[in-house]
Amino acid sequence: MSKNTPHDSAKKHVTGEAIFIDDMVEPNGTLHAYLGLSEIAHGEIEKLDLSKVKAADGVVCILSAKDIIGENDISPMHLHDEPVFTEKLVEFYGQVIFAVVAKTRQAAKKAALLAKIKYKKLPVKVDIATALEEGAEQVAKPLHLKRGDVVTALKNSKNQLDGSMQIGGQEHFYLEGQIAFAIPSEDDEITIHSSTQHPSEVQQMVANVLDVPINAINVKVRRVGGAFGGKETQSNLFAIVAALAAKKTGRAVKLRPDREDDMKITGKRHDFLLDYEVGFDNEGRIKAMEANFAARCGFSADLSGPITDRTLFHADNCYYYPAASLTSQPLKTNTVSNTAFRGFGGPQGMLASERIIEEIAYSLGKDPLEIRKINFYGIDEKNTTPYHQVIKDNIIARLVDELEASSSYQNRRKQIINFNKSNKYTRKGIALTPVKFGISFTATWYNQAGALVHVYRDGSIMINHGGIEMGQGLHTKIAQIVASGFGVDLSEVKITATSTDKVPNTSATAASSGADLNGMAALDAVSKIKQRLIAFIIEKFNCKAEQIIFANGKVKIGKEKLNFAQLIEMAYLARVQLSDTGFYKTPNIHWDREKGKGNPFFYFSYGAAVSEVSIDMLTGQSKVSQVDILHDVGNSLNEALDIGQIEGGFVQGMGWLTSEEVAWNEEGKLSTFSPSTYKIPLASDVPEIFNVKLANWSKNPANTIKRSKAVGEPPLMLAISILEAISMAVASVADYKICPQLNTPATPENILMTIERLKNEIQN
């Protein structure tokens, strides 16, 4: 198996080769949907008058809620709090009302804006501070994680300290939109195009919403430009109008949003606002950690639940706490509902308690890699985390170090800390943080797979999984498992679009568990496969199994040797089966959400990066001069794009951290709803060094796929070490004696209040 295999369709991306839903042939007679959405944040509908839309060039039909044939429900926890079209209450500014379908994708659009809607106004709740001072119901049950005798180790400590953070929101902008193609057939029959992470649940919303057998629905997906988390649940909504449309009008009807309506009707990563109070020792060892997490989670409940719990999973990080005290706090807001984005609450978790070290350090006057490293968790003792998982393949201490060294960390922040005594313009930080991340989903049912494997006449193979292929490689590691399993060239193998009619009930592609899952279920498949193969040729050559080798597309039997396209034409005149499904469920895991207590993870992925910025302390700009990652893939199934992934998600989440900013106005309307008022990071942004290295040494302990590990979500947190080397800067101010309490995103607006605020305290 190939470690640098290029993507499977890195060149069609390139090119504009590689079709996406929009670039399809569209069957004669295709219409085309268009949202009507709310203009208010809450509010009753006193009078919806559509008689300009309906008579409007090009109309065919409009759907509302009356149009519904089942339930008008697509909330993925099935809470009945998120309908496809409100009827009479509105509860977040750019909540659907209606559908246009007409002839043309602009007539639908040009008719859409034509309705006059006359609202009730009624209080918004938008900010989690608001929520909380009016006694905002929850979305979800809250988690409490409790570990210890928090309030007697908190008395008892020799030093403590409290603080709260506001961590940001974060916008998916996956470069392909939200999109649905929905074709109708004879009797119930669909079939949907569909831009999603989850088509299963596609399938079932639609079919519930239609009233119709989970078969009828078929959901097809080539692949997706790019989803982050925002298409796990979020493109049920444009499926579900497309196929509602396609039933009433018998044709196929298209429904493309555009960005600045996706951006509008799509939730994002969940902000939040964090307490804390916390024990230490005078070395800084972490006695006692108390917290509480506040999220904005939006007017339905949506993945909220078990989004705040993981959240919570993550709030250790890689530290242990003898005695721990965690609280989700999911509230309700008048805003769009938050959804899964890369990390699922992990990132904020993790960031929690980088800040609470970070408070340590500057309280204690030591650096805040001291801090990390002496609150480690421990190998044999100290290994116990929150949720009572024991950890049993701890690698941290091992990678940093090893970091630390190649990077020349403590060289570098001396000679910054020079720097910064002799600048007043420019400042510079340093900062060393690392991850520890759980692989699996805690909805323990979603950890299985399945997958279908077909041997052709001519020895060519077709693999049908139900993963999605979103940009990041999945495809072509199923193909190499496939290919190394059967000992024949990558070339022989072809994945097709992953399709509900091929593969049922399969998991959304989230959790960082796509290659884990599929590549197992893929790979029993294969095993089956050549069991039989191998039974064949002992029959009909007379030899015994241990002389039997599949390799570099031949087959080896003692001494003779066959071209595996030979050897699977004898066994297809011999009726042997060459097609199997396989499956696999992930062991050893569970979790009593009740007690708080679980094996939740199948195991951990670890990594840690160095980050060296700089601050224009005029503007308040910063930017990344050098970034150095060691990260932990296990045995790499692909380094190429490991390697990928890795740079691609530190990218993602330094966006998140300093210059991506979610916001809405007091009425509740999104301000940040374009690319000309939401920026993410750009080429330009990119490190200037920026040094990826894979932990080669490592090999999952857990029975993975090839002793790999996930590498989709972890990678996004190494960025965290960004906002905290802009904090050492601004720390600068002040000698490094007062902790900057730096807020996200670290825009350069916030860096210079919290630099006026940082002297004002100095001077009083």
Contents of the next structure:
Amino acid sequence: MSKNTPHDSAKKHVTGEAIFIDDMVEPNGTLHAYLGLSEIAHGEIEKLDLSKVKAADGVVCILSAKDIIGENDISPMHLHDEPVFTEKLVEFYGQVIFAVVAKTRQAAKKAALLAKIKYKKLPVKVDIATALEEGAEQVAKPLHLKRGDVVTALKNSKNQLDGSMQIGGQEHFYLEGQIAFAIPSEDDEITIHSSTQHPSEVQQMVANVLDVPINAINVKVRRVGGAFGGKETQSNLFAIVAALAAKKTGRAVKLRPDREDDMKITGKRHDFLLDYEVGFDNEGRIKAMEANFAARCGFSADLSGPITDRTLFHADNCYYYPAASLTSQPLKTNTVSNTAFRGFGGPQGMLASERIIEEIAYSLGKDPLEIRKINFYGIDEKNTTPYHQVIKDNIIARLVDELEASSSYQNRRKQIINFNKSNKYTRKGIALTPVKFGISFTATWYNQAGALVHVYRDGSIMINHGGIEMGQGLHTKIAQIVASGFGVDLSEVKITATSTDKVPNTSATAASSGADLNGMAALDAVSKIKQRLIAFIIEKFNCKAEQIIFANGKVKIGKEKLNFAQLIEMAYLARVQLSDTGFYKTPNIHWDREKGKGNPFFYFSYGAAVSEVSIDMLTGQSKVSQVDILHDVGNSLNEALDIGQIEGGFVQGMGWLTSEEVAWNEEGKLSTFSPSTYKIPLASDVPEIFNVKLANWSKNPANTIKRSKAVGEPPLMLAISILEAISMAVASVADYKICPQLNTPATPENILMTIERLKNEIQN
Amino acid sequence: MKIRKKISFLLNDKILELDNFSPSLTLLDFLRLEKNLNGTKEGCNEGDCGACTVLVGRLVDGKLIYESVNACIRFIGSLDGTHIVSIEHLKSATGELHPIQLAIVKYHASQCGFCTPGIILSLYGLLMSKPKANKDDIEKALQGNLCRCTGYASIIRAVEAIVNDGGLENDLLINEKKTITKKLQKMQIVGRVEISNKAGEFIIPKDVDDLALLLEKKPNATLLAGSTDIGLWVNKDFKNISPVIYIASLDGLKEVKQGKNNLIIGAANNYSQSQKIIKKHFPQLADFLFNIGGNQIRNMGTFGGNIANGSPIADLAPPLFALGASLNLRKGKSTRKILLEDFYIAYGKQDLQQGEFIQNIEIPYLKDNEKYAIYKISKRKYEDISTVCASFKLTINNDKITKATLAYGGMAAKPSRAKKAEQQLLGQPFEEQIIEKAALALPNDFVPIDDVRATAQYRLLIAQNLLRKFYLEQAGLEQAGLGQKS
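Okay, that is the form predicted alone; can I get the form predicted together with the partner chain now?
Once more the chain from above appears, this time first in line as the rest of the complex follows.
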């Protein structure tokens, strides 16, 4: 397989010919829906007067809770805690109360603002602190991971430290906003084009709200303009409203919220309040780790349960805790329901482990890297996680050693310490942080996938699978797998839109699993067709299986050579079945949440990054001068695409930890709801020197597709090195004797105020 | 007077004439909804993400230049006499990709592809004006284009490869330049443009005198120049802006005079053009302009617009306060001159009468005995709104500070001078402890607010630290911090 094949849509991206949902040709009479939102964060609707909305120019109809035919519920866990339209109780600022359908989008947008709603306001819980004070109501069942006797281990440790940390949230800011386009047909049938990571869930939810069988609904997705977890459950609402409107009017209906409304209506990465206590010996070896992860989940559960679970699964990162007690606290707040975001809670857990490493290092006067290394999981011992899975593929020590050498970490660190001695107003920092990320959905049943392969009489091939193309190049990888399976050129393989009527009951394209699951399913389908072709050749040419080779668009049969297309035509005439489905389920995984024990992950992906930053001591501004990454993708399916994921994930992680700040005001209104107030990284924020290498010696010991490893999420967490490097620069103020306990995001304000705090601490 | 009832422009390779359109019809809606040119995307509808970037070619002193702009906040009426280039224009008739498109494919610089057309047009604009663009130029050209997938590194590699290969040779727009120039010249018809339809009126005056006349007749008209703010009134607040008088194409508002003591710059010059004009006399200010918006905004927003808009965080106010700039205002046939700092009366209130407009800005040159600097602090370094913007000018005579202007934006309801802090400096030597006194006096000048961008405490500290930074830099004591990148 070529390691450098471009994205299958690259040529269409650059010409503007790639069709996103809003670019599709609209059927005659297409209508446009828009949503009417609450303007309080908590309260009851006393009077809903939509007469002016109804009377506005171009308005066709209005939809509210009473128009719902089936269940008024879009909880992905089916908990009945998240209505499509709320009828009485408003639980966050921006909650959807009604929809208006009009002849143009502009008319619908304008009309939606004309609602007159009278509320009875109720007390508002916006932040974690308030939620904790006011009874700490939870949206999902908390998880407790426990190994060993942490109380005794803490007591017996030579040193103990405790602290807390605020970890900020993150807005997805996919460039293509949420959108759905519903086209009704005969009987109950509706086809929905949805910008979603999870078409099967959209299908199921729409069926449930419309009270029709799932088979009436077909959801199609050709491509998604960025998702990052923000379209795993969050696209359901838009698809449902478009479908309801299509059902009611009998016309095609499109729904696309404005960027600002998109940001208000959809959930974000969870922010956390972390409390920790760690016990360690004089060399810095961790003996016990206790931590509580309180998360702002918003008004409903959404995926907060599994997300906060994953936080705990990654609170060890690469480090062995002889005794650990980790607890999640998924708190209910009057804010939008937070949701999946690249890493799915894992990044926040990892920050906890890196924070305690820092605490130990600064208290012992050592380089944090030294503390990291002596706490790495072992190979044959010290290899059990707090959830009792034994790690069998640990390569972190080798990875870190190689990166430490190739990046001249030690030398540069010495130079930086010297630089900081002689510079008052600019300080530098450097940090090397590791990543270990568990691959598999922790909801075990999600670890399945299907595919459908057709070979046509001219030898051209069509592949369809359950995964979504959202920029990551999944379709390219799958097409490469199929092409290499049949030994034909990639151009012979056509990828078509993901469609619930082709491959049913799919899982979300999430948890970095897209290529792992769908690649195996596609290979399964290819293998079935190939086996039939081989059987046909053996019979027809009277040869042995070993004599048959599919390569370079030809089929070699002993000394004879056939074009692939010739073979296919022959097989067709001989009535060989040239189409098949494929299926895959990940083996050897299980998880008992009640006991907190199991083997939730099929394998782990590893990586490490060194970041060097400088900070302006007068303004708190930071700048990244160099980043070196060594990342493990096993045997890469496509190096160019994998490097794209690593670079993009890193920069997204950097944004999360530096300039991206999600904020609500006291009334619970999101104050960062547009790109003018919410700042994702720009080209000019990218590290001046940015070296990304793959650990090309790594092969996945687990039997994955071509022994590759997942790459979607893990690189995001490499950006923790940026935070740690900033932290070192700040720590220079107090001669590296005080752990700065920097919260995230490390905005200029946060950095400068932390510097001031440290200055005061030395003086006192 | 000749009155034209239509506008004409080139859209890719076609000449179009429009005589019936809403004054608030945006270029983006025109392209997507009326022309089915769907390669131009809507990402934010407020000029901040660049997904809708197109190139607009226009004649400047008879020469054709192309600038990247945000189609989402550009009104169609403002395109009279220009060449609009959307992504659909780049692929050749025989289906060959443009070199920039090829490079983006080759270097894997598109992932989801939604931002890609806008990014390509921004890069096209860059490479036409700077064939040897370096990394810094590329980054600046992309400051108005958000990409959430790639982390930009691959995009930068793609452009560097084009530059290393010798830039754009035999390129489409470069080859077409002569014929396009001719076509645009034919469209430059002298006279007033008046369009009216049921949604309202869009007027382009014949010249500045005509503008003065029109504004007397229609004192409530919306004066439209770069539309970087008015675009949002329409898209976000559904404001009715009719009647619109479009002024950014008036030569009389773009005149530049290099006088003996001052530079006079017409109000309708955009930031990018102004950068070239002021570079010689005010290099600090020219560099500072890179801190305003993304490149598309710098190609649209005007000097006069930034001032007239009256925002407390208008980025030009502090540096122009400090320079002692004045405005020449015109109403009917009369003109008056007003010191810029007197122009801002209170939050949202400026000394601008009905029917009056800013004709130009007069900026006194810096003298050898004047120390001058500008700083802007924001959450993200570029394409962000100021948390605090500061500009200082000190005049030193016989080792004493004889004149001091400490101007701040983001610290009060309007851009303001720190007069109490200035008092600490007057008559004193330019020394650290004197600057420190002024810094400590700043809380007497300002009681800043907490908002989404920063806390009051941080604002005040930054305001003080910027003064300290100014001293350190001017005294040449230490490379003070990261400084402004220029």
